[in-house]
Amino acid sequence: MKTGFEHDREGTRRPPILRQAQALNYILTNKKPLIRTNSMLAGTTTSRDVGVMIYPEGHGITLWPELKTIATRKIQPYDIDEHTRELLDKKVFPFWSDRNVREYARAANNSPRYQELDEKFVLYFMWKTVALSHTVPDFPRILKHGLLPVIEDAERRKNTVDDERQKTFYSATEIALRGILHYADHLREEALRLMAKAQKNGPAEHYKRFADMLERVPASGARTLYEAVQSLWILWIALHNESTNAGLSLGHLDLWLQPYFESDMQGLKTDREREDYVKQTIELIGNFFFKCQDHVPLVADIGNKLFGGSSSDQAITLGGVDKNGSSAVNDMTYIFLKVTEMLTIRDPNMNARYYPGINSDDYLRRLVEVNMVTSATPSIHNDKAMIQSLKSIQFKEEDARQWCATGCVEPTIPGKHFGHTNSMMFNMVAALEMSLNNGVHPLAEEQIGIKTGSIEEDAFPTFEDFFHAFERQLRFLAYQTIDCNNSFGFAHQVIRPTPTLSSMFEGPMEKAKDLTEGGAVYNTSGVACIGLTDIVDSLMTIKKLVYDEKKTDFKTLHKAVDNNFEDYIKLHTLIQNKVAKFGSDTPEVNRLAQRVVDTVFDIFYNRTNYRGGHYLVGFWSMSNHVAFGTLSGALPSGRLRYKPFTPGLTPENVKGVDLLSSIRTIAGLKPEKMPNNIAFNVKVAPDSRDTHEETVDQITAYAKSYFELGGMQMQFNIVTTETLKDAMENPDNYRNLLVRVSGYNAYFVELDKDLQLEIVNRQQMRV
């Protein structure tokens, strides 16, 4: 407000990237330097012990209607003082009311239809209004060399180019990064102040260690593991002051921190010293985990239904292989797993890579054991399948081997790949509903899609005719989301470029181009496709009962669906018991599932995003499978009106679907057609007669078989249905009960009731 947004005080246009750099520099330079009592790391994301970050230029403004009720709402209430409420209501939100990403895009594109469809909530949800931060920076380079070489490089490049746009880019880089160094300097001053105060009565040495570290990092390269983690934490604070705390991820930390661990260990002489050092390292990483929870994402009340219980989803990746194809499992891998096991907290979102034949069975067994202890984490990925998938879409093999999980489960190449892997949540079932109703969506009760033919007028003589109609509706809806995503992407270039994040990537410095403009080496956009199981089961019902076996006609089936199968109990029973379902490992069903996957892949991959890259599809759903389901009618699959869709790439809980058949079904899908990954949810109820070791061995055997068959990803809820039901009745007894939703962890008792019931009703597999 003081310096101007679009123009400065003299009326001159302000280059967006320079404005953002100056704003970040101001924030970090004036940010209160806090060192929490007993904390092993200096610095905080906000001024609170746990703070809600607002980002009014993104989705923060959605909190405006709730300012007076946010502290008393049932799910995820936020404390807010009167001064903050008044400031937001009278000054902050009015200023940003037409400068946020959504409203800027609306005005720039004359209130386009695709944005109107987005705001219906039932067709798709565009994450780009919230964040553009689903990626992983090149932390190894910054940890090794520090920020000063990057600043010096920016200054040198600025002085050797004539183009004003390029000069502005390099100036912005320098200004933003100097803000980080100012913040680190102020933290050092605070450490010295606390040290002087503690000389009489306290841990002066503790604060001296902070001061010594902060004199070096993050300006210069870290020499010890402690310095590396402290440097990482300050960089993380800065990045979250620049971009939304939603899905920005930490990367392959065990591999990146292992050299510092080894160097520290080499300086120790006795077994006792080494044992003490390992314990200190566990404590340090545990402290880092807790620091990552000092901020939570802002979620409006509607968001508790759309993605309930989600944290900032700061994904950490472990294990797998390194860039040379050798095993990346190391000491730090097991330290991270020990911390995960001890703390059992929802964030960071732990993801483990496992390469069959290269990583050991003992490592896989340990991953399963940690899942048993925590009940829900880490998610386990097939390194071989993921690398194969990335190579098939023109990623270099060396780069593909370095992939890290982002946000939920999505792959990204650190420091090279700006993929906004969760650019949208795409409701494929909406396209099916529109193909059943000649382009009309039953809930919206309006002509949303194109006219592809009426069932009442016998428009589909063959199953192929109907599948073609479904494909056309799918393409229509996909193109709406692509246009919407691109418009929001262009808005980001104006509203909030990312000079700090760009400085931590290969490409932007060489091209003098921000990440939002396509500066990275790889510039894809990620799509989460929701409802594959519901679609396959519905299409199979239509194919078998209407066309192949002629047990009913399409008009009757359509009427039954429209009436939520009331008065059609016999037909509903026939569908439930006589039609093979996705997950039954039936060849015909598997072929149909692959056909749907191929279709949606081709539709998206053949369109280009606003940064010149491809759209990559994956099959996971956060918790939108529940939200979309509650806004949708009955389906030919037999699913009733307003019930949740199945999560991720998970079969429905029905007769004929068991764990082994599900494993074979999902492992049979082609990884190269799902490059944005999948979420295969498995709810396991251990047999009370088995020992801990026996249960771990049995689950490990299932997981190993799945990965050897080619399955991409598997995630567990190792908890009984009875326990979940009891937690719904007695939430105070289960405050720390962790569950895996569809790609992320959440505390079960903090979830919306519809989402709780969806997890309760998932098929319980016995091992």
The other form holds:
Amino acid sequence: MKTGFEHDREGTRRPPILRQAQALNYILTNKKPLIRTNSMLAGTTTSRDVGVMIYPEGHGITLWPELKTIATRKIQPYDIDEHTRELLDKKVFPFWSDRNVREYARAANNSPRYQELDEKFVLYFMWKTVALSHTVPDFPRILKHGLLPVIEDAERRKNTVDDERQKTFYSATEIALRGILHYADHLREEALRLMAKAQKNGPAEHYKRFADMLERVPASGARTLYEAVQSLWILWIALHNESTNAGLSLGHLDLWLQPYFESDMQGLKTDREREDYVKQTIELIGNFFFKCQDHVPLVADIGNKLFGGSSSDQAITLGGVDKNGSSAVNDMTYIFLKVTEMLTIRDPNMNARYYPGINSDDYLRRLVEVNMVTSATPSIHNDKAMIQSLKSIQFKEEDARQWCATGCVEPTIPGKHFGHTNSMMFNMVAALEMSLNNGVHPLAEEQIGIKTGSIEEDAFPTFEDFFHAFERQLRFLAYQTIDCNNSFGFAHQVIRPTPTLSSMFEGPMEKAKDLTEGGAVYNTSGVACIGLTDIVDSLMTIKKLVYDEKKTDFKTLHKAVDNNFEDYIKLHTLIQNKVAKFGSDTPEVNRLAQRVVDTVFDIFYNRTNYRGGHYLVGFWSMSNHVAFGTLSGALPSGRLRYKPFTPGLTPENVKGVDLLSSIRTIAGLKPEKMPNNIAFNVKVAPDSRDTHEETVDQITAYAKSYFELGGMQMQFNIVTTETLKDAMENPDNYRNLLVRVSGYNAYFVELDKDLQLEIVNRQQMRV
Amino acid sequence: MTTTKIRQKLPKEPQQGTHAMPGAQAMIVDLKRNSLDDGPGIRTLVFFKGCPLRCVWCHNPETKHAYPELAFDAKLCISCGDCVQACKPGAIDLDDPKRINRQTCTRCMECIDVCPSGALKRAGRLYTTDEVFAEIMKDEPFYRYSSGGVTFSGGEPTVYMHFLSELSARLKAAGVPAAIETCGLYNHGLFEKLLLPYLDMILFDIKFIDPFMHKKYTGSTNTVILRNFVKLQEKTDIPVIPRVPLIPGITTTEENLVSIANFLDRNGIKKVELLSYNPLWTEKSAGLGHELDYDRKKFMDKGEIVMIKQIFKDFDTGKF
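In place of the form predicted on its own, output the structure of the form predicted together with the partner chain.
After this comes the whole thing, all chains and molecules, with the earlier chain placed first.
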């Protein structure tokens, strides 16, 4: 591992972006070119067939204390040889121990309080300690024209500007991209070497094809679908060698690849040829899916709780409309769906856009059918609601129409929008707990929040007074996360600029400004707000029982919550049965839910991030609803201590909440206040007496109604509770059982037990 | 206390078809949404309260009487005793497994308000057509996209003929299909005039062919019922689907099922719904303080099902 990029030969300190470009160029130039005999795509993300990416400047270092146990841990073990272990332990991690985002930010800001709070794990999780790659590059441009025009453009611009900083930016772009070309070249040489060794007519042809393709892409534009996919794959490898494999997403691939498919088709004469071509295309895309799994994210043990079983969530988006508003569903859409159905794998994370009235019923029905076959994918989005939401926060309509899912569900405008859509996972429930305890977090047993009044001292004469206290704690906590995120963002500018990614965006080249500096057209940050259901149910209990009906007083309720409802069975029963819950489609509860959503939207939207953009809230949780739940006390909602919160934006599995009322409740929330999207989980168990067709029709009817009512997103688990229980007992029989957690897919048997139980306990809707 | 005395306290049972006039209210137990079993697609079921029959196996015992009842669910009770305090006549006793002394209870329902667990519940209240219509329309897109709609059930919906007429006419105008589940004991003239134009499907119970058996187990003979069924075949093109409740030892005798099959065959009917016995009703009945005349706790066994299938082998029996 070289360490010499911080200074140049004369010993002068390199600007960060140049250092990063040199390092990337070095890695790609010296990367072992691997072509597997049985793969249709050349190149690998790591130096192995399948590997774990280690980013010591990101969160790689979290593995340091676990190096000895990582190969034998129960969930997601990694093989590691002694040499690598030694290298990491003695050389790599010591060198990077203060050169990573977290430690740089700590030193630069004098160990700030917000970072101290971050490390309590109770309040928020900051993704910038890992990555800020939750975005989608402008792949269509690079696939069409190749990297050479970008390099030429950088050279030309370098020669026309005087500013030293700007010159540096363009040099960095060129150096980084040349690294990619070196790597492609080495792959071509490897193909030629293998070709010489291989038998004629068989494998030799296979390698010759690689050699021919690599002579052209990614340097120049692709002419065929095969070249386009090979080109995409090399760009993907390069981006993953620059920045962490966490949520970087592939974009609207059906729409983007369709022109190549059509042009290939035009050259074919007979039906037989066309049929064969379609089969080859399915195989090619299948190969691409498998390739996307050749790297897994580095997850320290705590991560198995926080985002259990998550892959690197390389989202692919299908369908919806194009930038002119016409249906984007095409041949490639159905090819991607076929591959999704055949493989049933967790990554790429498949997301389908459905525009009611523009996309066909058959398309929606097919999406449901693929969900039935795979039991959990793709997640389905309401294009109309999402576009309307983005438009309302000043995205241009033409841009909004191009949105792509990023990581889990969040929208990015590809090649224009650097939105770190999962910059943080925000535990809203902690704010509620602090408002109940005058700023003290009950499990952390510490004055974390501000003093907003004590229940014991009758500080809240009306419900409005209490809501105000909650709002203040929420704002306090949000501002901590915002400060924390901004400090990590500034650290990225120094530690991890992104010359490669920047070259694939509109903005950075024109402004000579890296994405981390705000070079993109849109510069938002995305927030995942966790625990809306728990909050609304808790506030509703307080409002109803304490203030409206006076069935109890606040002190008693508070005591009951503190005692985890032990010795308060009657009160607990009353809460469970006589307070209308979120998801029951009760007007008063709906209004309260909308009020909480509006409140948290405003708090975040009105703050600016380190790139000058807004903070956008969404309501989904990965698996943090379980992790945060295990670190939280009992709640006025009746939820007991340490129990998981509800996942994403999904009502609790309780009395008075059924599938239709849940659907109406969630669909009734305003999309414009949830621009970072939502995850609405629906677990359905088909009736064994129904035929496949009947079940698909039935679920399609639910989905269609939900979207017509305005719902933004819906994700299914089509599996019975019995199957899940059996899988917990006999995991070996269910290695491939796919489930959707909150926004992403995972293999059920690889999940932490708490998370498995959360999914088992989700309400099962019989259809 | 004698039965006569209890009877005196109860409100008068409605006379079918005559008491409810336009704009009137109907006694309804529950609106159950997202039902997938009673008619096609996604449906809302409206359970009307009140029935002219007294089937000993009645699966919906809370819908027999047309007045509000107090229902008690022992499984939910946490024995907090708040209801004892709230009960003015002193009809509730925590040590009594039935909990409520039905002779003393005046059905003032005050205990329901204090019950924290929902173990004490009110079965039935009056609804206006406006209320029911609004509730049904909340789920309108679901009906549209699943070819579903509303099913009037009970109890016997035709007890509220005018109410039903007004409601179903409004639903028809709103494009929501309506089905009815009926025991068949109604005035055909009124039915044809007030209801039939607005219905899309009729699910018609056929329990016995022998009038004496019918009288013995349902409290009424079946002369009118079978005549109504035959008339419907002549008067309408909408599906009229016969449904046979399978009550082991009562309706499932070979003799009865064969005569039902023959009756349907004579009338040129090829499709029948066979409703499997579900023993869960017995708990509901006990919770209302009703005496049980029939009590079978288990579901039907394989042997019974095979025999039944054999008898109806020439019919389309759907998912049975």
